[in-house]
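Below sits a lone chain in structure tokens, taken as the form predicted alone.
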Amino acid sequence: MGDLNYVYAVARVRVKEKSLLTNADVAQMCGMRDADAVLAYLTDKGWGKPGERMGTEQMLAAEEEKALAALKELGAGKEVLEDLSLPKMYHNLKAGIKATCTGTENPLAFYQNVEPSEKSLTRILAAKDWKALPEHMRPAAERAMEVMLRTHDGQMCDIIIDRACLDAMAAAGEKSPHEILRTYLQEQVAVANIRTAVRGARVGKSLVFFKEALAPVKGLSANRLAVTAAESVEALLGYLSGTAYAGAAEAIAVSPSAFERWCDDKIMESIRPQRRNAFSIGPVVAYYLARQNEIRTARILLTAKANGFPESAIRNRVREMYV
């Protein structure tokens, strides 16, 4: 797309911006009687289907079909769709082997609008057509497999794709010609590596398994993170605090629930400069990342509020807005 079109694509950004939600929006939800309550509220906001009654999952559904549709719309090419979808890709791949050596089926466990579609991904897993797959994915598909079909260990399974997605992102990010691509992807990466770093320090995970587990990434060391985690927590922190995530060490001190937000907040952050870049990509990628985070967010309320969790609890989760 060349930089007229992008001043196009990104002047009908600017109009659909107005209908993102806001932490004013975010506040009044939190301070809602129920979960019926925020989902009309949303409702009204237009998210679901215009005329139709919807529950959470369908309405989170439906937004997620909108997300993506807006950002085909509005210009978005191939390889940033597929970059984008990464995470997605990788999620139903674990599914799918689950599935194929369990024999179980459980269609709500995969992400649809994702290719390989289910159906295909379970008929190249059942033949074991590893070159069906994206190149990327092969290696961590046929390992993943045969773990699950030697040992049937899920977690393991997990490692290994995760790894997998991780180096596929960092990958993506570092060939990637949109500079959104480049720090929203390795940004994804960094959090994820500290999110397993953390996890694992407080379960007493090994040094082999930090090994195994994170990605390398630029801007934070994945064999400094893999030794300070196998060490303690106490020492994962320190050398947090001397990074350009030393706000992932303070969030950890208040609680998991903060440092959990203090992650999405982190890829917010990241992505909030390009509204101001109107000659690129940037602002209609940002766009769909928003659209992400207020999904969660819309998530998270309302699971919050299904399990009567009070205001207190809930404010403390919900994520910072993109306006």
Contents of the next structure:
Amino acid sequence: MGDLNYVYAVARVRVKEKSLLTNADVAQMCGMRDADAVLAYLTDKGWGKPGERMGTEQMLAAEEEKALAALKELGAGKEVLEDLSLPKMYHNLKAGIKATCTGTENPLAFYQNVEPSEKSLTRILAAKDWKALPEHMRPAAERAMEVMLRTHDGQMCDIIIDRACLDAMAAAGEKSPHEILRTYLQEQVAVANIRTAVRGARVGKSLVFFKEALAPVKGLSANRLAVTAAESVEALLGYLSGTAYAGAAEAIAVSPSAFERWCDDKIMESIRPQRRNAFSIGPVVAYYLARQNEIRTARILLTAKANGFPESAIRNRVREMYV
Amino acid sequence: MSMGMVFALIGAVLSTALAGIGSAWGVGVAGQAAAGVVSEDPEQFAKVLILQLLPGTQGIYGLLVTFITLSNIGILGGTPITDTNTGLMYLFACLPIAIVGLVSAFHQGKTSVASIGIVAKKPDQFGKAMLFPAMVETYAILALLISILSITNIH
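Return one more block: the form predicted together with the partner chain, after the form predicted alone shown previously.
Now the full complex is given, and it begins with the chain already shown.
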């Protein structure tokens, strides 16, 4: 669809944006006494299903469904939906391979509303029918399955699939005709690379590990990232300070939770200009990502409240909102 | 029919056709945005309808110039044109509203879409939102004035 064909959808998004949570809402929820109060507040805001009292997981699942339904209703095409669900697709692949190789069943480990579905994925993996998988998944699925069957090395299986996911996201970002997806997917891969590099550097992983795990992406050299991460956390921070991701270095120096927050805030920052765009699919995708950010923040808040975290600790963990 | 009459008729047709094409595009695209807002918030119907209609004026201006031209060249009244020069003068006199009407309606349509976005998020800012597409109207009015002054002063 040409950019002008999204005029109707963008106008709908503008109205929907009014019901997104603001930073003030999040600040108010941080100060609430417990998770029940937060759930009640979210219910008042229209979360969950009308007239139904829901628990945390039910409410968040209902909101995930609503966000996806809105994205489809607003005219996002199949390719856009697939690009946005790549991390979930690969997560399901991981869960599917582990379930197949260990002979266990855990439906809760799978994301719903993702293609291929849990049922067909289980069938494909059991039959090793690789051609039934999307093309970009096949080599990683085959290799990860072989590693799991031969060595039962779950971590290696994760590395193979996570790397394939990053490669698929980078490739999808390069070929997408939509600027927002190009920006978003590139940022996602860069942030995921930094996250892996930081975690690996902290536990002293080898250069071989980093070379296997980090995906090439524009604006951040995977090679330099791998070399500096294999050297030390300080060397990694030094390299990041000289890139467009200098904020990551500052956040890493503060705390792991500050870094996780920076990762999500960086994505929000990259999509925020869509609030002023009236003529492309950008605002539609940005709205979906903003909903995902809200759900993630609500999960942090509810979990922290349920576990009795102090207000100040919660405030340090909650994300910046889109509006 | 003289060549003068042919040229004058081409001018009259272009006024309505080009300005009308621009308006149809502008009202169409603004209408899509207006429908999007009303589907989520029906209370904004009146406000977004006004914004949708703003790019429609160029088509009316083109029609007005066409009527004045036809009334002067012997089709709906006036004296029939016999010489080519007079016909060419009518053609050129019609061009400002034809061209500016087309271009301004196109841009006014896009500006209306952006303003409808303002109303969608902040309905109380309707007054300010309406000013942005109204600014584009200025140039369509200037072109209309020049076309009318030119046509009515051709002897």
